[in-house]
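Only one chain is included here, represented as structure tokens and corresponding to the form predicted alone.
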Amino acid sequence: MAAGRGLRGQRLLLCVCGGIAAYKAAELVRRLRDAGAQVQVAMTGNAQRFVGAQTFQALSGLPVRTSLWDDAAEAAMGHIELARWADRVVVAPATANTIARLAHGLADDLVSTLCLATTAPITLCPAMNHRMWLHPATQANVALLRERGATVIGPDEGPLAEGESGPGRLSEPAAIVAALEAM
């Protein structure tokens, strides 16, 4: 990336995550446009139950990838070729699940196939109950990952969708933003 381009020009793939802070990726993906880039969505079938597919194509101006089994897109291998056009993967809200896939080299869905089939940076951003973000095993994997070159932005503590309170919120969309662009 040219020094003080930012993400104009850049092509990122977002992957949304079945949380309730799904919710909170449609302004993302309008912030990201906004700063000047191609914006691409995949979805997990979790992440369906929290916000339509329709929602994040009216806002990025492109088909939304939702499974592995499209019979018009996999034809010609559709998630690999998504794959190598990505610049850089972002993953949020990353929830504890795909977290944990994404460590141990699970590719089961389009998600998790698409980080494991890229060359791409990958950027997470966690959201979950602040108890799933604290516990041992989401740690362990949030380290192997990054060992293996993985960025992380956020969580933020604050108040939680259950009424708790604590570590696990998703970072504003304006500071993801800001910080994807400072990379």
Ligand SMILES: Cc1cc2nc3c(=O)[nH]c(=O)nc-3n(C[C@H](O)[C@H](O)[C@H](O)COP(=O)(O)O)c2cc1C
Contents of the next structure:
Amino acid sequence: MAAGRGLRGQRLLLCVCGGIAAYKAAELVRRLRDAGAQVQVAMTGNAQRFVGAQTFQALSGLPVRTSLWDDAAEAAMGHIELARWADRVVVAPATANTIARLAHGLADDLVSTLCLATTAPITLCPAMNHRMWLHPATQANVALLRERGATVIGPDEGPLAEGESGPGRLSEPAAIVAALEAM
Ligand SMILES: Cc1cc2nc3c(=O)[nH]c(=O)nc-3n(C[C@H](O)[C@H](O)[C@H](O)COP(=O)(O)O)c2cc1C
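Output the form predicted in complex with the named molecule next; the form predicted alone has already been displayed.
Following is the full complex, with the preceding chain placed first.
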């Protein structure tokens, strides 16, 4: 079967950020696994306000990392090992805040530290209000990350959560998987 060949056996570290589209990351995990990838999920603190870690644990079949300061997790697979484990890091949804923090090389939470510590390619799947996306600060941050080798999938244009419309929707999970398979 051709579908999924590109991701079969790949170790994907999915970093979920605190945006309304975090619920779509659950479907993304399922589709990535269907495509044959191993998926390990790390969440920002704010992502956990939108979706519970248990959802991702059940879907990924692996413990979910939610904090840098987790004694048990650090004793098992520490954040540096996790950063080394990944063949690719996917940040979905990538919030304006996390994009800015990655562009500036911050490492003050689990997701930013993993992204700084990895040498694996990073793919961002932005999702935010269209004004946040079009803001020159966000555009400059994305351009900087692209220059450093990050790939960007989306965002799509269409209706947004606040009843507005424009570029800012998270790309559909199936489209994200197809784009990752093509990489
Ligand atoms: C209801 C709600 C929805 C939000 N949706 C988004 C979003 O889609 N994209 C985004 O960039 N920020 C969104 N935010 C703002 C982020 O949650 C905020 O910037 C936060 O600091 C992001 O943290 P993180 O990047 O560490 O996950 C939303 C906030 C709230 C309260």
